[in-house]
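One chain comes next, on its own, written out as structure tokens in the form predicted alone.
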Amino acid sequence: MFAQSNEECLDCHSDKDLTITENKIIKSLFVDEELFNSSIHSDVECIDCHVDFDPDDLPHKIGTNIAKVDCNECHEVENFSESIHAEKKVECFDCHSKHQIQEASTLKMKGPDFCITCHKKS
């Protein structure tokens, strides 16, 4: 395992011009320190989501890869995987977000608007 801090992470993710090109898609790269900061995982390491790679061989989505986060890893999903919303390839952060991680309890209070995000009315 290569040693990594956040900070050192950061140094080029909190770049707000930094991005990606997957099939002909431009994606950003950018990780809001703050916003970060603030989320559940504020105490979590980049190294310990985001695994299996050099950290010094750049760019990194050459060979494994590291975009490909696994929740099941320190999180109990079954009860998710059985739901509709795996059923439909929903992704944990296509909820919960990326990097500002939010608590099933925060996404409850958004309420209805939330889900309309995704379910639209009709």
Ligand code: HEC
Second form
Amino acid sequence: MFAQSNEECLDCHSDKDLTITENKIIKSLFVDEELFNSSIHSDVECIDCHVDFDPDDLPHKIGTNIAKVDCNECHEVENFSESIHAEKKVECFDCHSKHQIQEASTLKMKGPDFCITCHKKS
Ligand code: HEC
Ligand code: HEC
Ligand code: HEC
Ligand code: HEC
Ligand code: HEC
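Since we've got the form predicted alone here, give me the form predicted in complex with this ligand too.
Okay, now the whole complex, with that chain kicking things off.
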């Protein structure tokens, strides 16, 4: 199998100027190593989340070969799939972020201010 360490991935992905152009949109491929390593996912491997590709091949993203990350591989968030958020395609990472996970305690501390980042006060 293609076992690559986070260090190896970050050899390239800690470059702030690394980008990819998809549908004419320039997307950053930068991952902040410091923020990742200080997050609750610091012990999670990049390849635990990013599956179905061989990172030794460059380019390693060909079409849709890199699977969309499935958080539920490790977490069972009850009832999320039936929620209005799932229905409206709000992603886990829209709330928790991708690489610097916002924990439940952090989000709870923000209280309504957090919800208001998407829901305007009326
Ligand atoms: C907890 C799961 C998780 C881990 C661990 C993780 N990622 Fe990601 N990453 C995501 C999600 C979610 C996305 C958004 C795209 C998707 O859903 O597939 C993403 C997107 C990316 C992208 C595309 C650019 C972007 O920001 O959207 C790159 C590059 C990337 N990750 C690299 C890495 C590297 C390198 C590591 C290890 C240091 C890593 N990822 C660890 C969940 C993860
Ligand atoms: C030699 C440099 C290099 C290494 C090592 C590397 N990447 Fe990449 N990565 C790139 C480049 C360049 C792209 C964009 C073009 C391509 O697919 O090669 C990319 C694309 C990606 C994407 C797709 C982003 C998107 O949404 O379009 C993900 C996810 C990703 N890499 C994760 C990883 C992970 C996880 C590792 C370690 C297992 C890794 N990369 C190792 C250079 C690298
Ligand atoms: C609309 C924003 C939002 C979305 C989308 C969301 N979460 Fe959360 N999540 C929260 C908030 C706020 C908390 C803390 C409050 C609570 O525990 O109810 C939380 C708590 C959690 C926790 C810790 C508590 C527990 O239930 O175990 C985990 C793990 C988690 N979320 C993972 C996920 C995953 C995985 C997804 C996608 C399937 C997801 N979240 C989607 C906002 C969100
Ligand atoms: C490879 C397994 C794995 C995957 C995939 C994964 N996580 Fe985690 N996650 C963990 C581990 C391990 C912890 C730390 C132990 C714990 O609290 O469950 C954690 C903790 C968390 C927490 C903190 C829980 C709390 O009580 O505050 C949140 C939030 C979270 N993950 C969200 C996500 C989201 C969002 C994704 C998808 C982008 C994801 N995780 C994907 C393994 C994973
Ligand atoms: C990342 C953006 C985002 C965040 C953060 C977010 N939401 Fe939402 N929420 C949405 C979207 C998109 C919808 C779909 C309905 C819409 O168009 O407003 C929605 C719908 C809802 C609905 C159903 C409303 C209706 O009119 O049917 C409720 C209730 C709700 N959210 C509560 C919350 C709460 C509570 C929080 C904080 C824990 C929160 N949301 C945080 C994006 C978000």
